[in-house]
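Quick heads-up: it's one chain on its own, the form predicted on its own, in structure tokens.
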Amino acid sequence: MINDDLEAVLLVGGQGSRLRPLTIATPKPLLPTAGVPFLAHQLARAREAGAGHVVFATSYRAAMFERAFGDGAAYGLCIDYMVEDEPLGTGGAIRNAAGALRGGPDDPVLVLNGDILSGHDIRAQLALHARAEAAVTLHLTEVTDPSRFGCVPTDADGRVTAFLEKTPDPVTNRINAGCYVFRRSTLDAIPAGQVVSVERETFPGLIAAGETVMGYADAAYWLDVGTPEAYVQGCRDLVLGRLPAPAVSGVPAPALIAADAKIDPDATVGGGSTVGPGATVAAGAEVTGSVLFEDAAVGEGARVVDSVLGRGARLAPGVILDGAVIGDDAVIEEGNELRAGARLWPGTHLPPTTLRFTPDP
């Protein structure tokens, strides 16, 4: 059944550690992501395979949720929301967010993890867990390191035949992609107010008990954003078109710039950068593959390269930034040059000259 009666999942309860500074004050599902909040790309996507109805599984700063999205009515969608007062788990934020289904016991669920950019083709998931009337379908993809992901092990008819979390010694490298389609009947039947991990218990469970568990397997983009680095790529991609974009206008560019940014003629802004709202860019500065968040600041002959510049943050005419973190209203004066994974706090007052350069951590 794949049409706007299509209910869907968000999990976007984790607080984005990995991602400090940045989710200090916003979880990393809201962080501007080539000019929109990161979840109005998933939102995008669910409603391009059909998805009406959309629950967000909240925990982290829940609030914010609803003040970013509403009832979903400009993204086409009804959207509710759940919140976990204390963290469930994958396995029980999918479960406490079924509170909010309405779909009957056979009817499909989607569920996407609100942490990762994917060019699948999610209509072509649902309609094999259709065909193979599947209790679980799970999106998977193949990379070069499998031992840091859930690796998923199929036969020649795609049928799932373990999950193994995370393994040392991988048995292939095609791993759990982080998107699902749910028989509703599955889904209710993970234990309530309980923490459960999918990865963990839900879906081993599942090929244990000889349920029909289906793998889905594609060599589309995709992107797990959870470190600065992969952020920055993730922004990168969509302004560069590596990845469609549906809920971005003006992409493929060489830099997405908003309309009341304001960039100096003869600075240089490009590589997929993001300028947002009240940034700028001085003359002679210039700014590559990097993500300038609202109101932030680049000082004459500047360098910011592969950066993610927080709102507000200032820096000083000829400070060098390469592969940086930095935190909201942070200020870096003049003859700082921050590289290889430099992080810096919100608020931080870096004074003239006192780092040429930071290790990785």
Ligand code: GDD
The other form holds:
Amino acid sequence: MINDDLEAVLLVGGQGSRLRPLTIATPKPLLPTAGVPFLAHQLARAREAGAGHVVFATSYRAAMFERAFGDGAAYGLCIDYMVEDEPLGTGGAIRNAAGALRGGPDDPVLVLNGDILSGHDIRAQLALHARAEAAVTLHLTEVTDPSRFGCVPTDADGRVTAFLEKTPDPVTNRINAGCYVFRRSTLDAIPAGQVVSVERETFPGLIAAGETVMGYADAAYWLDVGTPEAYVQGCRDLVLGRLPAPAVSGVPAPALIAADAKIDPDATVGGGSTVGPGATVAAGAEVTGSVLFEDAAVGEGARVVDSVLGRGARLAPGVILDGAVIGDDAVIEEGNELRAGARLWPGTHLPPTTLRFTPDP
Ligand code: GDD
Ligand code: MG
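Please give the other form, namely the form predicted in complex with the ligand, since only the form predicted on its own has been shown so far.
Following is the full complex, with the preceding chain placed first.
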């Protein structure tokens, strides 16, 4: 059955440690992404697929989620929050969230990893799940390095034959894309109140027991927003329209600029950049493919490419950022150039410099 009664669980208990320094003050699922909290994109997609009730499975910084999303009315959803005192792993979190679900034993439950941007057709995944009368149906995508993900081989009928989480010897490039449809009774069979991994225990166990586990494979837009580089890319792709952004108005566009941001007429802002509320870009500055958080300030003639400038961070005139991530309230004085991989912790003060790092020719 696909209608507004569809229920969804959003897994948002992880720490987002690889996204530091961005996630020091804000959990990864709440990072402003094309002008809205990251999860707003997933909520909009779940809504479009027919979800009316969403349960957040939280542990790390649980209260911040409730503050950000409330009862869900602003998103056309009813949102409940289930908090783990200690993180219970992906399976334990799903089982814990089941306490707030309302449906019957045969109803489908959509489960989403909280750090994925995906353009896939969730309704088609639900339809395959219903047609195959599956216990679980996994969305699968292809990546060049499957060893960092759950490797998921299937047979000719799309039935999953194994689930190999982060194996050094992947047997296929097809991986778990982090969006599942569970039959409610399958989800209820996960042991309660203990740490369980769906990837390492539940899925391999279901396959070994001969249950029908299906793979819904496609080539739609898919991105795991686990690193600062991927985060910047995701923001850029949403603004430029490389994946649908039902949660944002005013895109696709060359840039998404908050109403009260101040961009000098002689500045250039484009390439899918996002400029947050109260942020300023001075004359002659160039901002390309980047994210400026609230109240960030870019000085005259500065160049910001594929970078993130945290809340209230300031760049002096002429500073160059390329592939850099600058924490909240950091200040970078004149003469500095920060290139790929550079990270500045919140509040750092980089004094003026005349030194230049010149790579070997
Ligand atoms: N509530 C709760 N409690 N949520 C959790 C917990 C927990 O103890 N542990 C992880 N999560 C959430 C994370 O916040 C994230 O949204 C999701 O579960 C997956 O956890 P990650 O820590 O992000 O896992 P991963 O990225 O290494 O791997 C997962 O995602 C890949 C796709 O991006 C696995 O599902 C892989 O199989 C998959 O390929
Ligand atoms: Mg992840």
